[in-house]
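Heads up, the chain below is alone and in the form predicted on its own; it's given as structure tokens.
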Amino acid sequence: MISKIIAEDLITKVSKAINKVDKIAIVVHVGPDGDAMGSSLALWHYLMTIEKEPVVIVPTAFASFLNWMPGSEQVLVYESNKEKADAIFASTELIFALDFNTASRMAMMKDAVINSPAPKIMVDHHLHPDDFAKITISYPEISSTSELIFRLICRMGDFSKINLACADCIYTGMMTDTGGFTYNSNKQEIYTIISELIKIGVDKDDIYRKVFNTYSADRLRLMGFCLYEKMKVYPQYRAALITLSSKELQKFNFTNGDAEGFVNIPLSIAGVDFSVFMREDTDKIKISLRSQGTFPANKVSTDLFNGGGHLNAAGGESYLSLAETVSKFEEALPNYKDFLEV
């Protein structure tokens, strides 16, 4: 039995909003990850089964290890299809905003979405949601937006409309947003949902291989370089840091998604409870933070890097140089010593 976490009035509002329209756009955050793609494609498949006209629009391209996902070939990338996407936003009747809590996370797509006359429905699991949506479904205690999409579909009475393609996408989002169920995943109902997805036909072992075991040789060499040359451990703070400059990324023919999971690796070191990964992007430093136990990765992200997230998994960004960002992090580490488990 799965508890009814989403409020009944929200279920009713979403169901009515869907039923009275045909054209529906689904949008996610910049640099879409497994949960963004999983939740958006799962919703896309569901809407297709009830004979709507959905389209998934992402600000920037998603990682190649997600190309196998059913329906991914139909996704419209705003960065390279702006004119077409803008026309869709201007004419669509409803917009679902998935897996982000603030409009700025849509980056260059933000204005087109916000200015669209279509009502917006946010479905997300991050703290402190903005109020740009007409309907907001926000439950930070849920480990992934994909899980929320599963719950939403079921509560609308349409569990039977979850086909295998939809189930594959839900499982992928749940798996990737918990690091293969290694954090934020200690609630019984997660595994009840997984059981239901397997009954539909999901091959969880095959999905794991497709997501985590299809990287390039360059990616493995980059990982080795990170661990041998670029990882710094701070034993007194039970912390570790990995940094990569744009020059270093180019050396290993970096493509989007190649650094996925790097931030988790130092947590396998005895005595390390907090790990940070920084890499240079075109105009900023992208930052991922992971922790275990009670150390608040999201607090560090919010305090230092204009970000946020969950207790054990968070993200942020810096507009300082990489060296300055590292210095800022190192200078702040003593402030978080009281949160460390000893």
Second form
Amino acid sequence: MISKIIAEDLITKVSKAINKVDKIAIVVHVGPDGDAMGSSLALWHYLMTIEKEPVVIVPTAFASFLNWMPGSEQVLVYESNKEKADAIFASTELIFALDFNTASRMAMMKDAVINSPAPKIMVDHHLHPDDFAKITISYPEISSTSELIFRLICRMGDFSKINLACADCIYTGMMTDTGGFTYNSNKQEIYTIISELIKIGVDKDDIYRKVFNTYSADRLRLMGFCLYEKMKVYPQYRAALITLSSKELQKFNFTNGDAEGFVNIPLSIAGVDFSVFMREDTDKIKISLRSQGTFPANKVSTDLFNGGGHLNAAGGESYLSLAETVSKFEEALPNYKDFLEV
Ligand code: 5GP
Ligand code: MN
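Structure of the form predicted together with ligand 5GP, given the form predicted on its own:
Expanding to the full complex; the earlier chain stays at the top.
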């Protein structure tokens, strides 16, 4: 038995909202990751099965290592299909907002979604949700939005409507948001759910290979460069930092997703519990932060980098130069010493 995490009144409200309409848009955050794609495509497959007219709209393209996901070919990228997407937002009857807690995470798609007359339903697992949605399903203790989608479908009485494509997407989101079940993944029910997904036909080993073993040679060379030349360790703060300038990225023919996971690698060093990765983008520095144990990566991101996220996985951005961003980080690092477990 899987416990009832989502409140009963929310299940009833969502069920009624879906029953009333045909046209449903599903939106996620900018730079969609495995959980954003997993949860939105899983919901899309489910809504197709119950004969609705769903469409997934993402602000910017998702990484190519998610191209194989069933249903990904129908995903509309807002950045390159603005007119079409705006027309959908103007006429859709319901919008699901998945895997983000604040409207600003939709970046340039935000206004079109917020101004849409359609009621919004948020399903998410980040702390401190905004109040832009009519129905807010927010459970930060759950490690992925994809797991919440599984729970939502089941509680609406539709476990039998989860087909293999839907199950594959749910599994992908659960796997990617826990680093292949290496963090945020010590709840027994995660494995009860996985067992159900495998019963439906999910091949978890195959999904692992499709997501984690399809990289380019350039990415591996970039990783080697990062670790050999660019990783700085601060033993007294149990921290590590990797930075990449746009010039360095160009040298390795960087494409979207190539640096995915780099931030986690320094955590495998004994005595490192906090890892930060900074990448120079066209107009900003994109920052990823990861920690182990009780060290609050999200606090550092909120304090220093206009960001947020989870205790152990957070992100943010900086509009200073890369060198200035590094200085800001290094100057602030001593302030977080008290959070370190000894
Ligand atoms: P990543 O490092 O994979 O980009 O992001 C890790 C987590 O940090 C995401 O799941 C998300 O919760 C959060 N995050 C990433 N970027 C931002 C950001 O710019 N702002 C906020 N508030 N959270 C972010
Ligand atoms: Mn997520």
